[in-house]
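Only one chain comes next, encoded as structure tokens, the form predicted on its own.
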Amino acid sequence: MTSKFVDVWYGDILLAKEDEPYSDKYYWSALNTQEREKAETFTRQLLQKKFIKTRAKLKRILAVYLQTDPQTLVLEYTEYGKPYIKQDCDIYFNLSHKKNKFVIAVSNIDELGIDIELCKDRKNMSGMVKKCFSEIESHFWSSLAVEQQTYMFYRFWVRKEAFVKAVGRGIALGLNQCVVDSNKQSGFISIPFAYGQPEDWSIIDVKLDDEDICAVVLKTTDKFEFKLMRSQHNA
């Protein structure tokens, strides 16, 4: 029985011109005649130049594990925007970016999301906890050190998204529908009926830095073994 695994490769989307290993060709190669197109439709070269480095990373680092030319390797879109691999194959993976940064989680479990976030000041962070908290988070978040609301706000925000991303939602589930366990924050108490059982679920705090959050949710109650790999030089 194949054990199984999840891996999180993280990196820098754009490199400075001194610290970049590869020429812009090297990146357009990997991409296929849609994704070319689709990249020639952007009219801001740096969000265009974004595009192609993420696209491109994703796609050579799923080539690894299926053993494949990255360029054959086709990417679709569920009915909810979640991506995947068009061809047969037990390899999964989710990807979230912010700023200059991105995140990619690879796993042979299908169920999985991830998402990184800034951590930083935000005027209506009071708002968003009462829009998209349960009432338990939010009595949590509100009896905190004002120095600890700022950093515990994204820790439960990026449990949240990773989650909805999982079960192919997105936000529109609503974040205030899964409950992170406040006491021990790796699991859930409460997420919508549809997608089983809290303890099916499990979260997984992602440490980059100081600056970033980041999260991986997964449905499995099987132990896997977790890997955490920078990408800047080999993807």
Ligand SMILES: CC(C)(COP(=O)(O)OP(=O)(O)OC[C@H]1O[C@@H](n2cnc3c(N)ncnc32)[C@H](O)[C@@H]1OP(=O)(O)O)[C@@H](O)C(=O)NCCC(=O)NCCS
Second form
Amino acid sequence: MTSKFVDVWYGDILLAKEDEPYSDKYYWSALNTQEREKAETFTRQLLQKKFIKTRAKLKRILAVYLQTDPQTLVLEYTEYGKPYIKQDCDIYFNLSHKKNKFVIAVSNIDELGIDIELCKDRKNMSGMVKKCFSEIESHFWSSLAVEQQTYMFYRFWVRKEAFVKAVGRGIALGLNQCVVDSNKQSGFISIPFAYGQPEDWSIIDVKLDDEDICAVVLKTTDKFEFKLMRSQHNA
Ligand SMILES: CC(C)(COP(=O)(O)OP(=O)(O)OC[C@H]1O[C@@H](n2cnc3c(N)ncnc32)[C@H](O)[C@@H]1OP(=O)(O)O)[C@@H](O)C(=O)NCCC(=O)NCCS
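Would you mind generating the form predicted in complex with the ligand now that we have the form predicted on its own?
Time for the whole complex; same chain goes first.
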């Protein structure tokens, strides 16, 4: 049996020219015609830059696993917007970005999702908890000391968002549909029936820098090797 792995790539999307060790050509050359055409449609330069760099980084990382030229790699989307590699292969991925940070999870386990959030206070946190957390999660969160609430809000949030991305439905599924086990927090106590049993799923709490909170969710009960890779602008 092939051994299972999950690699998480974590890095910055450098948007300032002076910080940039690579030329625009380096990024542009990873894109295919369709992606270049999409890049041309952005009217705001910053968003265009972000698209080009994120896509190029993603393709350069995936190309290493597939031992191929990034330009020839074709990404398609499911009807709900989940990207996947069009070529027949056993490599799967998901990505998330917040501000200038990105995370990319790459694995040979096919159902996976990842989310990164910036751990910062937000005005309507208890309103968001009411709306997006299940009753049991809400109860657990409300019982925490105030100084723990912001961190734990995001810890729960990223696990839930990684789940809805793993199943490919996105936020439309409803974040309150999957319930994180407040006791051990490394699994779910309930998920929608269509996606199997809660114990079929694993959660990885990924430790990044202090302000970045991240989780990966995967449908597997097999053992897997997990690695965190820092992307030093070399992908
Ligand atoms: C997926 C989703 C939860 C991401 O939320 P977010 O916190 O704003 O963004 P993140 O940075 O964490 O993730 C964005 C990435 O998720 C991926 N993604 C988008 N839709 C996805 C889905 N349904 N499942 C898994 N991953 C998805 C994309 O790669 C996207 O990055 P890209 O736009 O650079 O390619 C949210 O955008 C969503 O629910 N989208 C689905 C919308 C939908 O139902 N569309 C149907 C018509 S296309």
